[in-house]
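One chain follows as structure tokens, the form predicted alone.
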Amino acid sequence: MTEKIRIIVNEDKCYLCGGCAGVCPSLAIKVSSSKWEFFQDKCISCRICVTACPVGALEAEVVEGKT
């Protein structure tokens, strides 16, 4: 079974840079001005976007098979 994952930001330490959303294959992470948003149903579980994050904001949630 592939692993899924779900990307949980921590709103105290994002700044709505875009550098997730900038880097994301899938086009799974959304930055405007004023919110972040996530969409699970595009994710490929790469974790690239937590990687990328400058200040440790991402984190990835196993939500489905083996870690």
Given for the second form:
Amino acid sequence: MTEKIRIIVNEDKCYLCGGCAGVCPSLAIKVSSSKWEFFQDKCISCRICVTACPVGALEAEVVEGKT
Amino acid sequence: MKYDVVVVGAGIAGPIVARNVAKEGHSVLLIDKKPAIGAPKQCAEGINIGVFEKHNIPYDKRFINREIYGARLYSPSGYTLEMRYSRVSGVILERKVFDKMLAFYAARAGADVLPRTEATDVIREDGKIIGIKAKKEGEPIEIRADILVAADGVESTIARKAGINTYAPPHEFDSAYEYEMLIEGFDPDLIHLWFGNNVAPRGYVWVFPKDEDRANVGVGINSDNPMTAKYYLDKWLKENNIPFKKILEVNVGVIPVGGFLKELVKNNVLVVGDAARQVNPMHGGGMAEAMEAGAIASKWIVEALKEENFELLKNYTTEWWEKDGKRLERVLRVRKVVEHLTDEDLDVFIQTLSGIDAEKIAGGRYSEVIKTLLKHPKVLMSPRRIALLKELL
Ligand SMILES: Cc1cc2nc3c(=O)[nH]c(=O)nc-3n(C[C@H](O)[C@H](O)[C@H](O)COP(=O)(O)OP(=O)(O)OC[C@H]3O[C@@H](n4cnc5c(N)ncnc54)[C@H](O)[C@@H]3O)c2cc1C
Ligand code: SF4
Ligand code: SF4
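Show the form predicted in complex with its partner chain, please, because up to now only the form predicted alone has appeared in this conversation.
Next comes the full complex, this chain leading.
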């Protein structure tokens, strides 16, 4: 089974810079001026957002198909 | 609400478009999701002096922190290359004021401006985009417009929802982290850049002075790096014994540095600035590029509205590629070569370049610079270095 992940934000670390939304290939993250949002149905589990965040505010939690 | 043009994003590109189009008598709405346009900033605030005259922006001391006379580059082993001019070559802005003033100039030219208004989607009717959905202070609103300009920065959500594929792989972005902080011991008339694979993989550490003892101190690294930009900046400050307990701001962001959109227009939608990845891939500066793209886009919007012929919008793509795209593609080639330099290469090149006329380097006469580098014994002894440099010729 292919792995499925959930992206979790550490709100205390996040600067709402929008970078993760910008690098996400599938618009699975939305960053407004006051909140960070994740849309599970759109996520393709690539983890690009986790690596790109300049401060390490994102984590991936495996929800299905642990490898 | 119905306008001729709706512009999403009041960073740099958006207000230039809004101002230029409104000035010609068309109805324009400029929106931004931020409650205060310009804040928080995500920028080191350095810009070339030429943009003020070129884009008809007042040289207003309210948004100019400091005038800069050149740059000093540092190699991994501490060789330096200084380019110092007798006249001002650039400025360090106060972007929180600058962005707001650009929006003010747009408003003064006749545009409506709404902060805290976030575009959430486009509205389509019979397959055509006829406006946007937005949230204004939390309330859903619909804004109809003949032309939509996506100036929504690196997120480019609206550009993407409008069907323009702005996506690029993570290697084509830089992650950046910066402190505005008290810092001493650096010539405040110059910008300072440190290179090295352990200092800033693919990028550099910068000190952009805003005062004698205050500067934007930041780092940009490849976005697909396993370590964060914050890790590299804190490490650099520690290794250089620079105290970082007097920090006035933290700025974070991602910069598109890997190439440019082929199609900048789709029907009645135009994409400008970071959203179109119109950034100098070498140094990651995108303000001048956003202004240039905004100026070209607005010229063709005005033409299209005047002639009532939206086909003319496509000329924005053609003209941008002709004027800026080709030049930036060449810069991208240089960046890709620089990316493969070892720390020893960086030492050799910076050491050699310090003997070269600064005007040649700053003036972009790269072929002359490369030819000089090719004559250096440490370059001549290395077929790999010769090959890398020849790629640039
Ligand atoms: C750390 C860092 C340092 C930098 N240093 C420099 C530098 O020294 N010099 C330089 O020239 N460039 C620098 N840059 C790059 C520069 O900041 C950008 O290239 C420039 O701001 C691009 O302008 P823009 O108008 O395209 O986008 P932005 O300035 O990013 O503006 C986009 C605007 O759109 C708004 N927006 C986004 N989505 C929506 C939505 N859905 N609805 C409403 N509003 C929305 C945002 O709030 C934002 O205000 C730096 C970037 C970073 C991250
Ligand atoms: S990239 Fe990091 S800091 Fe920026 S919005 Fe995403 S989680 Fe927050
Ligand atoms: S893991 Fe990939 S698809 Fe999922 S939110 Fe992150 S970048 Fe987007």
